[in-house]
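So this first bit is one chain, no partners, the form predicted on its own, shown in structure tokens.
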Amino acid sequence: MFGEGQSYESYPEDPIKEEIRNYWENPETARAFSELQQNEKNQQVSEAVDDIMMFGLEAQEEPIQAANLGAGAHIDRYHQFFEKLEENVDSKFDWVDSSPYMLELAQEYLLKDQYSERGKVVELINSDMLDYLDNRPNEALDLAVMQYTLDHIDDNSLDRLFNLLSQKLKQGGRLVSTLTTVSPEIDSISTNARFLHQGQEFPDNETRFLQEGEKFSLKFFKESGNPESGYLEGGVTDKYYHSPERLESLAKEHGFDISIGDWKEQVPREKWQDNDVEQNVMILTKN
């Protein structure tokens, strides 16, 4: 199932980006983190992303070419989108991740009866997401998805991402991406993790302010919603703050329409009336 001629065994020689660390560099931690993601909020966010992915594609009859960038393990999500892809055997969903351990876990889902049909339209690709895009033909993708991954791109690489997307998406093609925060102000605790500012924890009753492109970190709890459970061993990841103004400037420079805001603003009301999760998203549409 692996694309680009890679396998699990190639991992030790693969370069690991410094800013993306720990929880997907170790097979035990990767599995523990994947299990942690089986919580209500994470599933609701995936449902929200699924709704946005489908919007505008329901009536498309041509094969859909899509990519999930920094996809992780949970190929058990996006039920509507997979059903749409399976209507045409020529559709393809590239499931791209730099961690072979995450792809190994995704493969485990494909071996289950309820997800086995997805193997006909999905390809697991062990690659850095920017290198993957660089190697795709121009105007090859109808849709790209980044759930919890855009923030892993540092400020120096953000322009490269927008440039590659402008080349690889078809006319009218879209990127759907979640955003960890659209505000420079961060609290110390979220549902699943504690935020670190300048590498340090800060009190629960304080907030901190991020500068453009500044790195911040998350330490994930062993149990979702339970800070008292302690931290997942190795469950640390670094992210970068990209302001809406910065994203809008890059979108204009690279020929995209852009929308940033709560996901409920992006789909009809009937799509979200049973899903009250709060999640900011960015949608790029190629002009």
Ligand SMILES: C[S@@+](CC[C@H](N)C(=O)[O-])C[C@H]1O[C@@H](n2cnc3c(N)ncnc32)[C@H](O)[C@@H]1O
The other form holds:
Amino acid sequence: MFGEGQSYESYPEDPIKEEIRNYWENPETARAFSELQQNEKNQQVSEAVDDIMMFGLEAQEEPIQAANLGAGAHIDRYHQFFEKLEENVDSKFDWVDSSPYMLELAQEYLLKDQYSERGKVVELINSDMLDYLDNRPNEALDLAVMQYTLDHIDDNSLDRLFNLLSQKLKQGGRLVSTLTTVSPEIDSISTNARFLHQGQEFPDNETRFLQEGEKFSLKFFKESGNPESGYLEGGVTDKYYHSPERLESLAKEHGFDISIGDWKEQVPREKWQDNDVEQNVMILTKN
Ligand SMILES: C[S@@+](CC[C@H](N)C(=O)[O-])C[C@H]1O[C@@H](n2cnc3c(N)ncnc32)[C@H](O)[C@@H]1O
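With the form predicted on its own in hand, show me what the form predicted together with this ligand looks like.
What follows is the entire complex, opening with the chain shown before.
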């Protein structure tokens, strides 16, 4: 990926303004981030999540009640799931995000002809995801989705998330969540971002080990797959490492079956033969 002799020190100066810590707190950076997400890998991950969401719901005739927690801008994804929801006018997909700017971008998609039908089943909800769950009636949800958001939940709030999910999901209901990293080991660079450990960049040929619940940060590149493009302004985001052991122990405590691994283990082969993206996921099923 990098030319000979090139190191992380030779990338453009960090243009990130400290006052914009998270891209979703500012309308321009929220838009730039959502445009950055229009890359192949991000779309393939959404397709994988769509396949897992559908599993077990294909034949459901009753209305489906679902929530996307930290939903972001991309209502232009999850085609199979939306098609299924649109079969029954009483189905509902709560699109929950704490950022009003992300929801404005989602609304822009709903105004396009090709996605306007989705407006009948989607409700945009500006709320912290934990507060949203807290305010739901018990045993109301068939499905909750967290694409790239579980690791925004800090270690202290993780138990509350599992507790709320166990109250709000119906029996047999599921949480489908992507996991940024299953291993405690992080590389310096991924397709879209540089990883910071203890707030610091580290050389491209090194790895770092995360402790349970430890914060790490991602600094997104302006262009996906191109570290030399510089960084997205406001694109530093804090995440928290939750090990599989911790997630498994919380699942047990709160009455869930849990499965962690590559998404391809979760769906039949014919679903993934055209989508070989590697993405770890966690699926919780309420007992
Ligand atoms: C990495 S983006 C993912 C967006 C979307 N799930 C996707 O995959 O395109 C993270 C999103 O989570 C939202 N978010 C972060 N913390 C949140 C919280 N505590 N409650 C609700 N939304 C949150 C942000 O505003 C942002 O839109």
